[in-house]
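Below, in structure tokens: the form predicted alone, a single chain.
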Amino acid sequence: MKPFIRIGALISGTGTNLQAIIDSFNSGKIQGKVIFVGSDNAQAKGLTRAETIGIPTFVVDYNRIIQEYKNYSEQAQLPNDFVLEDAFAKQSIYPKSTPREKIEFFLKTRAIAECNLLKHMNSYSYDLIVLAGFMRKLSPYFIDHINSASAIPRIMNIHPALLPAFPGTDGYGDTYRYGCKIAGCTVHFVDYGEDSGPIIAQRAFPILETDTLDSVKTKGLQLEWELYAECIRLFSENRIQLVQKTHEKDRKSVIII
């Protein structure tokens, strides 16, 4: 019998990757289920997708939390287990040359929001967290909570570019505007940087002279739906192992067994 995997999903938008994951469960390609869907956006259409089929949902309003911190930072209640210097030392989203106050603002507001996420998530027993169009960067505070009891990372993301090229929010757009002849998508584990975690798998496709940015995005999404489900299946079957870095600056990678 195939292993049964319990997935929690975080989204910000329409949830098309979420739907592809749900479909992979319904078809029997993967044995498991999505046990909750969380979002930073109460208007995310993906929440309706989940609610329609009985998947529990919740929302953590990042915008409100950030605005309240801006207005009342001295009254802000940081999580009791949040250690600023630890998070500051680990994070690699911002270069160390960034003004400290900017990094501190990010880490503190994220910790408040992520503590709320974790409170919701702690109601469930899950094996893997998938980011399915979740447009918020995660901090060491959240990542460490999820990964603390596991030898393998437990947060997976899909990115619309062939990493390490074109990290960030507009992978297909950056690829297309740069004039690349090949585009693609990447599934990777999340680490303390921006789209810098261990790569699990990638899929590529040619950009034709007749392609537009919209057609590139359409082609990419089709591959994303297939690739994400495949990587979740591999994770559920314990077929993903981390490869140790040779040098500190090397990107971690994985092997499929």
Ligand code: GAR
The other form holds:
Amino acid sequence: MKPFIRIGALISGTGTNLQAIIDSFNSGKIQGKVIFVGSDNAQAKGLTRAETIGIPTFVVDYNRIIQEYKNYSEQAQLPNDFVLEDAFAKQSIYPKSTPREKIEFFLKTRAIAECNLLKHMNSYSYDLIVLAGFMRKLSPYFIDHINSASAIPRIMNIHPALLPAFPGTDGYGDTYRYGCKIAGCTVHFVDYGEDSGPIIAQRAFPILETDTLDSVKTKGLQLEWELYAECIRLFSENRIQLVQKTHEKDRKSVIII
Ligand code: GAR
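We have the form predicted alone; now please give the form predicted together with ligand GAR.
After this comes the whole thing, all chains and molecules, with the earlier chain placed first.
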């Protein structure tokens, strides 16, 4: 019998990747279910997709949290278990040359928002968190909470570019505007950097003379839907392993067994 996987999804927008994951459960391609969908955006269309089929949802209003912190930082309630120096030492989203104030602002506002996410998520027992168009960076505070009890990372992300090229918020746009002849998408585990975690799998396709940014996005999304479901299936079957390459300083990478 195939193992059964319980997934929590975080989204910010349309949720077509979420839909593809739900479809792959419904079709029996993967045994499991999406047990909650969380968002930073109350207007995210993906929330309605989930609600109409009875998947519980919640929203954490990042914008409000960030604005409140800007206005009343001295009254901010940081989580009791948040250790600034620990998060500061671990994060690799910002280069260490970035003004300390900026990094602290990021780490503190995220810890408040992420603590709220975790409060909602704690009522569920999940095996894997998938970021399906979740447009917020995660800080070490959240990542450590999710990964603490597991040898293998438990947060997966799909990114609309062939990482490590074009991290950030507009992968297809950046690829297209650069004049690349090949575009693609990447599924990776989330680490302390921006779109920098171990790559699980990638799909590529040619950008033709006749392509527009819209057609590139459409082609890319279709590949994303297949690729994400495939990676979740591999995870559910315990077929993803992290390995250290030859050198101790080398990045950890993924092999599929
Ligand atoms: C997808 O293209 C996904 O790769 C991208 O957002 C889109 C979400 O679409 N994610 C990122 O850019 C993360 N940095 P969807 O809401 O229809 O799944």
